[in-house]
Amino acid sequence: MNRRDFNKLMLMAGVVGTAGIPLGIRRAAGQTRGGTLDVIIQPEPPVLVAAINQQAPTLTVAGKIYQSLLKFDFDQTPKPGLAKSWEISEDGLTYTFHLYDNVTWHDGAPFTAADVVFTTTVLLAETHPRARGNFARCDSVTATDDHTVVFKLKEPFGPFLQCFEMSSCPIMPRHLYEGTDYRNNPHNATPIGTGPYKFKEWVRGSYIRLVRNDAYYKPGQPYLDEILYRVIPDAASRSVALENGTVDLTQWGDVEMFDVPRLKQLPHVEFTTKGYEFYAPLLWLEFNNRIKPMDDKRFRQAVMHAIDKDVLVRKVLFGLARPATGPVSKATKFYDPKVKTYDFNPAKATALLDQMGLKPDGDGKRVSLTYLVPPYGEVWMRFAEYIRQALSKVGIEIVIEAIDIAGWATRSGNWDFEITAPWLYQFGDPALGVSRTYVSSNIRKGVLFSNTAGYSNPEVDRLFAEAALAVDPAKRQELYSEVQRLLVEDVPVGWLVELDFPTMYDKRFHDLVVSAIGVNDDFDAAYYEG
């Protein structure tokens, strides 16, 4: 019995506080079955489908349930998913894509075409905030045969098979879902993909459990007889639990920034940045632009200038970020480096909210604000600290409240917050993954990742449209360029960094991170070799 595998004996102790969880026997060795593997999830998704909740862990945990068309190697090229190929006619209008034949359900129905008719038509418009819009753009989708799926635009868009990455698009079961309240679907509960890991188990503050699907449609594959996703609320547990071999990967958040640098080092931990390039996550203080003083830029503004980005990242991030400068994030296309950039300034910070009028009173406060912190980790309430540290300088108080990870969701997707920092992702493409944030026709109550700030400017509007439907690259920076221009200036959001969100793994594992989605993708190929 070698280290990591008394560990797993203690871990069902309890020593690190997640008693009763299933114990994993690995027996393989190169590409061949077997083996458990050990993964934290943090905080605990609130659902397991993808379609209905688009939250980081519930994305982690689905895309080895679900999938979609298409998947994307580190360059964004795109690779066949459960679209084996696909044409796109000379005029750019119509998408064609060939599906896998040999596909069913976890259930054992058949996927056809008909499922991907059904989610990208129907489902997907009702529950997805970003697929409503991009499939808006579609005038017909039909099955023109079983395994045959052709989309017709209205008009181009250049980015429209990047729609078809797992958390945009995830293909849902017709056959469970048609005629149904979908967020209300009892299969909601036990999850069916086609994926290769099917869902098995649910021990609520313990553990989900996946485990292989012996008729995935790849010959031989998936290789892991099974997945464990433990939950273990306690940040210093999962340091420890990773250090001492008794789980087998982190991701996301799921180890505190502060612990990188030292368990990085351990003798049996790969790390890796690589596998977020799709998401490129940017994190901003998301101003509710509805509330007084908040609706007026020089407010924003003077935000902007009264935090030091800098020590963000080196004293909070431990180096893990870079500061941002704008809505476009440095590894999306269409960044545009010229725009004005606000540096720290406490001083002019301080000029603009006298210009408002909002005069400090005789304990210096300005006005006092509510953060409400998202719940992902001990990181992100020091991060929220020292906002309140910073702010506090120039006369904003702000009142720090943390929340669970449904109430956040629910919380922000009504508008019933004053300031949060969420960080979103870019999807590849401004079009995909910036816009959403800023266009007032993404002004949807209850919509969690939608215009949730209320910020409405015609002229952004307008440049977002004409971006996403030229054809021309050079056009399309131009473009773009202009409606940074005009967001920097308005700052609807605070863009304060851009993630690298570090994973780290037992090197006995290999063909985890494989794509530009990283461990968000589906495993199909990942192996143990012992």
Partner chain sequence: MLNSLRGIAARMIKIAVMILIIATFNFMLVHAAPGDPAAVIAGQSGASDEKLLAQVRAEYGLDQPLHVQLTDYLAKVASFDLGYSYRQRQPVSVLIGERLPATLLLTVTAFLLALGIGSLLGTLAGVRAGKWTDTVISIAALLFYAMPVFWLGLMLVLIFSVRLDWLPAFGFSTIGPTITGIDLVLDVATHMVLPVATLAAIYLAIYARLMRASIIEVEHQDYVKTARAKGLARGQVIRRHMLRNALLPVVTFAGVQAGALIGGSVVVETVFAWPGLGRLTFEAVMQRDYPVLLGVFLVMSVLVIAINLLTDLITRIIDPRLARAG
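Moving from the form predicted on its own to the form predicted in complex with its partner chain:
Partners and other molecules have been left off, which leaves just the chain.
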């Protein structure tokens, strides 16, 4: 029994006979009602409807309002969400979900299987690019009764359960959206979900206020009275806000990495990097494989040997990362540790470059490439500067070009770059978050986060396709191990680090981070102990 189960038991005991339990024990069990959680939200989300907008801050707030059928443990194991149980047929084609029968929407209407059918087949197909791809794999989605939904797939799809995580499939109220213009539905301004917290008010530019949903389907939950998301645009001000107790929780990139070592020492602050396993952001140097000399794998291998990832982790990222070994993050299913590694060895790098015939000129310079720095904060410029320094030692000159978000998105999507350094989410399974970067079918000009490097290898395409369709996990592991071996040899992109995001919170709050989506989860078990 873990602590949370124990707490639940204590709570039930409390419900039965609170009077008999001394106050001290009740307090030790925690989970008393009350408390306002002050959180930073940055940047301010455009809307709070996760089905319509999937930007990071939208999901963080919307995660408290909207829910999906499943939640995921830190190791990606599915847990009940709106579905209390589920079965998968032997052939991997039929998924049956049994929904909780006491769930209501925030406007009082009952939540039923029809909402799930509408959301997955009609609404998300219009508004959500990832869900559109996932649910296009379904042959049919039917509600066999009010609380049972059956998904029949056209062909097996290994990670299908992972498609029911909140940001991938937020369930929407059919009675408010059916037949409307989803993007301009008036309810977008006052979101109605099934989650533990209800939308109360939004003062643009200042804050978003959520309040407890007293009709939540889990008895006694949620515990917090309110969650207040404050918009604080300046990074230094955000650090001050955590320091002086104006806010109780910072997440994702709220605090610049160089402030983290100082802030996590504060006596009232708890620090964790758990809760990002589902996303498992992996950062790489993206080489435009169409441009010489980056079209030669020896060049890309040389770059891997020329960069000391430990220095990146320690000196640039303040320990908030781990060296990456390949295309699959260690937090993601089917990661294979037994792949070729590129040790930090400038001599090997220069040998490879010499072998290619890329000779240094009088100044020791072999080639000059432009590095487009993604505009996500101070740290990424320092990161680029380290790369420039490391590569200059083997004769590769890097010209750093700074750009804003819109410019970066456009140029990266349009293949108008030589080197850049994006980080992408893995979404728990290689078929969802890994293959998109490497398969030929995803070379699509103008589309960000597709195979923008332009790598193409028929064998890799085949392995990814087969692995996605395989049902047996052992078979999938075999295929993904093979694809990892191939990719690590080819180095289509230079994997550098698996990023950790710092979550820092006031010690009086508990159970904020309990799943693989951490701060984006619904906080229905979070409580305050003042």
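Heads up, when I say rigid core I mean the largest set of C-alphas that superpose within 1.5 Å between the two forms. Numbering follows the first chain given and starts at 1. It should be emphasised that the depicted structure is a prediction, and the values quoted were computed from it without experimental measurement.
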Practice problem: Determine, after fitting the two forms on their core, whether Phe344 shows a C-alpha shift of 2 Å or more between these two forms. | Solution: yes
Exercise. Determine, after fitting the two forms on their core, whether Pro374 shows a C-alpha shift of 2 Å or more between these two forms.
Key: yes
